[in-house]
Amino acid sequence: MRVTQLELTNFRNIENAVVRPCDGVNIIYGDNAQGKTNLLESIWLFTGCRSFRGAKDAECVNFNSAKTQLSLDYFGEGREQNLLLSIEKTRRFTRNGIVLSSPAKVMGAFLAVVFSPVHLSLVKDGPYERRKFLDVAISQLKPKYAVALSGYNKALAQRNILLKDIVYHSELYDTLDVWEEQIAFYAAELIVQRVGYVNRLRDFTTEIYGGISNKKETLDIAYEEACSTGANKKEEIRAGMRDLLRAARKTDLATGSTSVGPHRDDLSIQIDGLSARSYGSQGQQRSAALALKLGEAAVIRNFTGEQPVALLDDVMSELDTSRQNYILNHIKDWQVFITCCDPRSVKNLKYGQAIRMQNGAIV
């Protein structure tokens, strides 16, 4: 999969730009706050996912405009394709001339992985960031997962509202069954998909981290259920989750929130048997996060047969020469977009092109 042309109109500080990248490594360089990360963000949005910076849709629109328009020409699934994205109050996608009914419909059409400084939170922060990583990664591969996740979150929100209302309206107690049934149904789908994904991801991340660390350390990951049903088949997980929810009712009524379910699960990340979050150095944590993202790309390629586009935001400047060399060698056959302030930070790159940005424009 590769981008052949990108057009941007009124996207953040970029009023108008046309980018025709090469098939290999594209270095986007310039001073800070010139629009380098904005360019990467615009490409990422074509995956159908939200901004990797956590921005709301409205924040992507240029201050002097009410609407942004993006166009992506790319080669994927053996043919040239086009995606259009307009952002006004909401996002609207058009794929090959056909308007899509929702952003979820575009998931799986254009595949990419992104790594930026914010992704250090994968290792440094709490379970929420790691669950989000799994949810985004799986949704690209299996769009139906995103539907199940949305269903789960809605049912969970309804149960939490009900837990608070029952204190004042005890007659509502029996309606817990309805929402717990829905939570259990969607929870089984999420858990099965997450466990399967982590099992695929593990082999790739272990190998990649070994390369980054020059085989001096070992990375291992595992999916951790906060409250396990002890089952691994979907129907058994569903029944077990239903039992766990019922058993937790007394506690949940006291707190007004649901204490069991995949919304409390985590991804364990260990280096040489110790928690990377608690005991890893800053360099180890960065390398672990990068291994997870490069492993995500490997899973996509293995699952779909398509090599995703790699978006690396200000990564190379934080790595020593040996780690830079490994990353560049690992991605040499990919289409890659790398942002940096000084193109000499990737001086070992032999093939590719450099794109300079200044004040939101390509110079």
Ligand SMILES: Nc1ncnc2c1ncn2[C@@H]1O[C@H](COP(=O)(O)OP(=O)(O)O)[C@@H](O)[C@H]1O
Second form
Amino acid sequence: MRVTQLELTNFRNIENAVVRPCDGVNIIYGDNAQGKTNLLESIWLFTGCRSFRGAKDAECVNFNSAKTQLSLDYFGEGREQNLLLSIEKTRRFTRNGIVLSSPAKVMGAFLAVVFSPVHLSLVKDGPYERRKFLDVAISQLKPKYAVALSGYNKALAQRNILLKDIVYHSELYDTLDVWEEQIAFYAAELIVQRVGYVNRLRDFTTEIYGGISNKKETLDIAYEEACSTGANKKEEIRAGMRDLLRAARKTDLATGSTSVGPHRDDLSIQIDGLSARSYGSQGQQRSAALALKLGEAAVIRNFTGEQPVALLDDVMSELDTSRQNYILNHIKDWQVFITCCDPRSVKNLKYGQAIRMQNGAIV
Ligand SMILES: Nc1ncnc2c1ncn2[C@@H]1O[C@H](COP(=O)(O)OP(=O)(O)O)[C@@H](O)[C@H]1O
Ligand SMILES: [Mg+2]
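Got the form predicted on its own; could you also share the form predicted together with this ligand?
Once more the chain from above appears, this time first in line as the rest of the complex follows.
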């Protein structure tokens, strides 16, 4: 997958810009707060995912305007394609001239992976960030997963409301069956997909981390169920989850929240057998997060046959030369967008083009 042209109108501080990237490494450089990350963010939005900065869509519209318009020409699935994205309070996508009935329909059309300083939270913070990583990564590959996830979250929210209501209306108790049945149905789907995804990702991340750390350390990841049914098959997980929910009713009624299910699960990340979150150094945590992200790209390529576009925000300057070398070598056949303050900080780059950003403009 390659971006051939990107046109931005009123996207954050970029009022008007046209970028024609090269197929290899594109360095976007300039001082702080000039719009480098904004440019990466605009490309990322074409994956159909939320902003990697956690921003709401409306925040992406230029302060002086009511509407953002982005146009992406790219090569994917063996042909030239175009996506248009307009943001005016909400998003609207047009793919090859056809308006999509919902923004979720764009998922899978344009594939990218992004790594930015916020992704350090993947290793450093609580399990929520890691579940989000899995959810976004799987949704890009299997749009149906996003549907199951949304079904799960809705059923879970309903059960939680009900748990609180039952305290005052005990006659509602039997209604728990309905929501638990739904939660169990979607939970089985989520768990099977997440376990399958982590199994695919595992070898890639271990290999990449080995490369980054110069074979001195070993990274291992695993899907960790907070409360496991002990089953592997979807039907069995579903039945097991139904039992777990039923058994947890008493505790859950006391707290007004649901204590079992994949919304409590985690992705374990260990370096040489120790939790990277609890024991990893800054450098190890950064390398582990990067290995997960580059691994994510490898899974996408494996699954779809398309090499996703890599968006690397402010990563190179933090790494020593040998780690930089490994990464640049690893991504040398991909189209990459790297932001940095000083293009010389990417010392060993012998190919590609540099784009300078100043005050929201390309100069
Ligand atoms: N909706 C918006 N409209 C106009 N400017 C914005 C908007 N959102 C962010 N900005 C500006 O964008 C700049 C930050 O851009 P960013 O891409 O993060 O910089 P950097 O070059 O350091 O990566 C800030 O000056 C900020 O005020
Ligand atoms: Mg930035």
